[in-house]
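Shown next as structure tokens: one chain only, the form predicted on its own.
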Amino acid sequence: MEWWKDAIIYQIYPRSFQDSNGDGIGDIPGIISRLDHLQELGVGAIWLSPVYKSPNADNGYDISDYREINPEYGTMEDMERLIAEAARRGIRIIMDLVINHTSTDHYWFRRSRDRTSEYADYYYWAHGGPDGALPNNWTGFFGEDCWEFDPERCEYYLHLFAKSQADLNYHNPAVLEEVKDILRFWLDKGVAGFRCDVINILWKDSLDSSKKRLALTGLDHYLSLEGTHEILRQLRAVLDEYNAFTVGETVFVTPQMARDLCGPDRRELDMVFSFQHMECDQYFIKWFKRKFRPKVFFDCLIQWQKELDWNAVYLENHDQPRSIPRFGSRKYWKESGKLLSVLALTLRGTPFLYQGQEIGMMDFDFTRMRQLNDVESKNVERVLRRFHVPRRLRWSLISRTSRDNARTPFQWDGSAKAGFTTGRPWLGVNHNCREINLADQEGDADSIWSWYKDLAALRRERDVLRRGDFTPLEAGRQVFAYRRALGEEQLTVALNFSNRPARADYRGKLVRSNYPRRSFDGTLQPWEAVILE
């Protein structure tokens, strides 16, 4: 059964969504307290961000243990009572599953520094070259060096990000058996599936140094390779004893690779996130921004939804900014909220949604460096700096892109704190809680989360918004309109994604507009979305 292809699936970043017990971090009981919430939602899944052991130097996507709950969210007994309470309201649990690397603080980690021990080859290790030179000239993910010397082992190990973050080495097959019972493990207790994190890079072909490049040098080393292909071919076999789900993270993918991993007949994931369409707004790497221009963005979505049967949506993550900001217009913010909202769950894919989108949260409004907690952007603060990069231009580069615009406590109120801790949070507030909360908006049927909820129901309620076909009807500088088509039923959706009006020459019944009116005559105002039949 492929109810992912019928559900909205909401991702929680558990540190930031609802603290329970006044610590200023948010927790696994703060989420059962909010279940009610995600179901008036139409909500069918949660997708969790890491909740297992870990010492957060990224945030729990460092991972010390795979079988125990990061104290700081709570106990064992709390993730299942989760599981249990989420199945009550009709709601699914899907775990993020980090397996390219661990934490250095994991147990494999730790023994594999003796070259003797079972555990010494679970990880990429490596000499130096003459004169202390690194193994080889790769480039990381958070703009640094990915070897560093151990001095207990007296070699170097690989890390692809952070250096607390080392590569699991699937070259040996005890690794993947590991794997494969981390899975059962979780499935036992009920989880439905997994979120994949950065899974296409799983298999390092050799450690040989490879042709410069301004980023990520070392990449045709690992990316997407007939390695990983078969690893995903192997854990889908335990995936399929209990009809789980997968969604992989992939990173650099095109289409042919997409339909490689996620074909039916592959046998490996479910459906795959692509970054095409989230890096129309940048130049090669995403610290380095270009103005958004529209028919880009479009063009690649359309190019998704041609060539891959099924797509996961999405515009808003724990890794990206805010969607308003950076797709839609701070001056008509409720109208653009709106507007993506549309785009987002009347596509042909199945609908992520992030926390806090359904309320149009923003990006943070930190002034300085120190008020962020995120690894990649300290780092990359650090190389413009070793680049002499003046100090406001490097903050410039930086407060746009940094992962912590999407990491601000979820907005519950207009309270000093949100209503998310008694405590001092973890991650500053926004300010702007007091104009953009929940509490506010529910009293609000013009509310974005109003709409989001209205949206929700149609979708449920119209089979064509959940399996119709998808037909590109225009994609210019302004509008973007294409049809959804089911049998005999038929849905025109047209966006202006602009401050000024546009015309869009489609007749029908309006369905739904996110402007007060009644009849469609063929002109869209800033901002609106139109839904016709």
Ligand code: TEU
Second form
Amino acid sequence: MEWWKDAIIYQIYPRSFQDSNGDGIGDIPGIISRLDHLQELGVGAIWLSPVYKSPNADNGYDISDYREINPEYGTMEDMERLIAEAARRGIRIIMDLVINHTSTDHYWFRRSRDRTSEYADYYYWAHGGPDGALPNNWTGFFGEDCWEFDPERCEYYLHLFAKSQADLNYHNPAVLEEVKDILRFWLDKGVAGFRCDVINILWKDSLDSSKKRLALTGLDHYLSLEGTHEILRQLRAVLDEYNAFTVGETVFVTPQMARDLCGPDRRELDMVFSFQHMECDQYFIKWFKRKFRPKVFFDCLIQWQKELDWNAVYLENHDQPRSIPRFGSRKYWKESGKLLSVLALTLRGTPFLYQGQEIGMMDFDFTRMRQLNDVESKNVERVLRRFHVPRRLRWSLISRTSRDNARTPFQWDGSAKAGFTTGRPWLGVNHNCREINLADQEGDADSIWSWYKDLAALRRERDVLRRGDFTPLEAGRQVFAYRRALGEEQLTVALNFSNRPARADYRGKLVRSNYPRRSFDGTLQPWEAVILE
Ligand code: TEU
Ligand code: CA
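Now show me the form predicted together with the ligand, since the one above was the form predicted on its own.
Once more the chain from above appears, this time first in line as the rest of the complex follows.
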């Protein structure tokens, strides 16, 4: 039944995974050609970032047709072949469901411009105030305001993300019916479920102005409201016909909100992506950076482990910088990469790995704004320029936080284009592909890749790693330690998040260490991770 409690789920960002025809853009045939890699890792499901038809203002998170494949990525036949080929390897496909907004190229939106059409109320349309005032004072996720004037309809439409991502209006019941049909369309094709994009902000209770905030003014009018819960319950009824799985991407959720969204008795989502552990190195939003303090991170992880019986566990995705330079160490690249994999695969919950994480890929090595593609980075750069923030400071902020950090092409081998493409890659390949690539790591028993495979196998063998309880033992300035227990079976995990050796008074038979040693003597080497029995 609950296969997702046993599986490791692997996220593919199709544009950057594998190009098959030399146009520099990753595609579905490319993914099919790499399924063996995923099988070797032992993944139970793939979460596919959007492959639908899209003008790509936000790389597919702006959908113009939910029932068509973006021609850059292939055809519907390719997609069906992917589902079948994956199934042959015991791998399920989870689609990205982006239903908070559509592209303004979607025909619903185009027809919505006509007030007399049946699509007139599919989106949030509103009049501006006198003197060109916007309909309200809300601000969007990508650093700009969130209203755009449409000259044809002579009204503004709401867009919490980019200008060409118009928010759907769920006060109109027809919209939800459309979404149900889309779910059925894909479930009939054999997909196992959905990762639901920004799913906790669907319902806007009113379009009134809010008290001004430093960022995201208006949040109180749409964050995890009852209207959203009602929508999720209705979608669940459809999903249940197929026994389908859902994970919600839920911005700004607290543990209480998360329980209300994915508690087993709620019949809404199966689990959520929470953000708090990814926000330990920032003040409220990512543009206000602060130093990463491991203890804050550990305490946050512990809190979430305790407050939810089951949830998604992740350290990377396509919106976040890479985990090694962020939570680990550049100097101890290999050790900290392995340590972070122990964290990702031994906490309680369903682990989600992001492409490239399994070989320790790092942030981009771009030096100029021009090399970036991310719509968010570009918008924020424009805003910073408007506020006369000097160029050096702008770059320092953007280069550390840009989502493109995680979007550079997968490094399959050490050749100039990393085996990703024979053409010109849509986003630059990191020059470190000479040192960090799968081909080299495949031949190396001590590589991050070999370690991931081994750990994934350990997780399959040991029920305690999947189903066991979680008990924190220590969350200090350097060391994070916890116990997983299931009946008689007990494993202790101890992780040293620092460049210095650290005391860790735990005993037991050594099951794994990312250092060569036969037994554990109570001292962790820099970035050492041990699993004891
Ligand atoms: O992300 C939602 C979201 O909140 C992020 O955009 C986040 O605010 C931002 O990355 C932090 O810097 C989802 C998708 O994962 C993202 O790729 C899309 O751009 C966004 O929704 C809009 O669909
Ligand atoms: Ca291609």
